[in-house]
Amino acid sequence: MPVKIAAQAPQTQRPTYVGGGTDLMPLLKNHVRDDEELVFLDGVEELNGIWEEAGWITIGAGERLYDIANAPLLREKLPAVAQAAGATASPQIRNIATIGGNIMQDRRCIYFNQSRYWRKGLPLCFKTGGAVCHQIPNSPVCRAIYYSDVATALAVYEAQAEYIEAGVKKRGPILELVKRHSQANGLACGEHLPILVTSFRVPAPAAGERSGFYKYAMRATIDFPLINFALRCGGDREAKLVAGAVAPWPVELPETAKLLNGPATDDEIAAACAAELQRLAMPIKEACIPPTLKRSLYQYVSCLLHLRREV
């Protein structure tokens, strides 16, 4: 079992769980991080799985992104689920990565995730042991990015992790775990939560409920996101819309979800869009768009609009 597992680490370090390793290997080979113990997952038949239960569908953190945008259920009941993991990454590494992986990857940025030789030209950022931002110099803490596109999907519909800290099973809202992991993921030399995601579950939506997900980036699928969204509507429930990759952790649009529950126009529902991003987006210099043209971003929301009636 997992636990029994996780307990074979020394006591002085804190073991890193690994399910397909796409994200972690990179920045092993880079020495962007050092991880010492790891606990590979793979085979642990404990963490699959994709079902409905008792109200509740529920998907191991085991599974791959290429199952869970090809899984019936999902595509039938979670469609923006399926959609964001058939828009992470290549083929190759959705064959292999899990969601699990995918929910707890490092934050990312320009000027961390290089080589170590490259980054010894630079003074020690947060993320390194040291007291500065590089991207925000007067910010008090790390401004690097957090870019999955699963979490924003699993956000709209309000999901809940289940994980295993201290030994003690656990179970909470998506986003606060995001936001636990981000702020950690901080911190020197991108500290991770000493935490086992063992599965992620979602009410089963009511009858008439219709949700998508939409992604630009450079390159469709290969790249991260620039941004993204996710929208819930129809049913029983309030709209609910969620954008990321413009934060440490996907940001709720409240105001803008309130429009789509009325007769608002598309201009009206962007010029809404682009003022709450501007409140709560915090861009950063990433590698093929500076921040002030990703903010022209949040004004061209055709992809929300587009969102829209897709659904």
Ligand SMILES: Cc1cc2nc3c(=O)[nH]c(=O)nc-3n(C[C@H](O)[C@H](O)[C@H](O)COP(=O)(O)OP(=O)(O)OC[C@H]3O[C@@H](n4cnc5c(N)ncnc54)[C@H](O)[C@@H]3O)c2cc1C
Contents of the next structure:
Amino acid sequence: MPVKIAAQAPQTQRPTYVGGGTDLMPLLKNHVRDDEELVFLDGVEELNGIWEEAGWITIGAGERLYDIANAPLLREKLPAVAQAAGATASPQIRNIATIGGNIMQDRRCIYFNQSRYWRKGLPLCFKTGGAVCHQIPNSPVCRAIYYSDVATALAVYEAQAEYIEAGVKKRGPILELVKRHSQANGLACGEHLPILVTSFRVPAPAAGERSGFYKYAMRATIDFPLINFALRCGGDREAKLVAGAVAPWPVELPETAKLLNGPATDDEIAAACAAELQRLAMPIKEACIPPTLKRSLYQYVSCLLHLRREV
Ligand SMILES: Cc1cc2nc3c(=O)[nH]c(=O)nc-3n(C[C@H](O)[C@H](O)[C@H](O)COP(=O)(O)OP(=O)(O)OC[C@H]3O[C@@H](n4cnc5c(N)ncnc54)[C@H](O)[C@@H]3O)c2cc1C
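Other form of same protein, the form predicted together with the named molecule, not the form predicted on its own:
Below is the entire complex, every chain and molecule, led by the chain shown above.
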């Protein structure tokens, strides 16, 4: 079921697309964002569907997280994506939220996700159009964290995002899109890339490939990740490991991944992962934990290392 979507620029100057609205609507309601030109995507058939064709699995950007978590094709071939979708937020949110909205969700920070009244007590930060990051005052950019669970899983499969930008259909690596999105999203309140994401394409796994997703959060339901991991090994590709909720985008861990198919013990791999994240993660103060405590969570990669031995 290939997507046929008109490569047309929308008729508004600066549209804000609404998938399920679960991330955007609370921000608008609390005047954290003030987007005016909303374009609702519900009912746009071209954004729906999950199918496999010619060695690629495609997921429409309008697919609900509930349907992604339960799709037999994804549970069998891209289990990390199905597990990440099933671990996102709460059942009520998963019934409404789309994968496109999950990937394009706002970055979060305890200084930004507050009422306008609360924020009046501090100078404007980068994310609200100012020139300081209250988290890391000497940082030249916003350090709010990107918490998408599904992005970590898509990144481990080297997924590509398909989108329409300035009327032109484009395709590129998911991590590239998330980095561009995160940079724009850290510039000023409500700033966003003027693109419509239409689908995600993932190479179908080779025989013997194994993968999975693990998320650690304060509560088992309705909570953002404090950390998440996606791991892929076996098959005919180099193993890959990605961590999320530790920086403004998912972080690849190539040095640790090199150990996954070798003789290293699980403890050695967990230690290597913690050391690599110590260098690559950019922790900030979060609602539940200080940055120092977050570093102790890097060891949770151990929860996925059983995949090394499964056949
Ligand atoms: C209580 C709560 C708990 C949550 N917990 C988690 C969690 O554990 N893990 C997690 O990953 N997320 C979590 N979230 C965020 C949640 O995943 C998102 O709210 C949801 O996935 C967003 O999907 P949506 O379709 O509702 O997006 P929307 O709210 O519709 O949109 C979100 C953003 O994406 C843009 N957008 C939407 N669709 C497209 C598109 N096709 N092309 C371009 N831009 C688009 C919108 O303009 C908006 O800026 C939580 C949210 C809440 C409210």
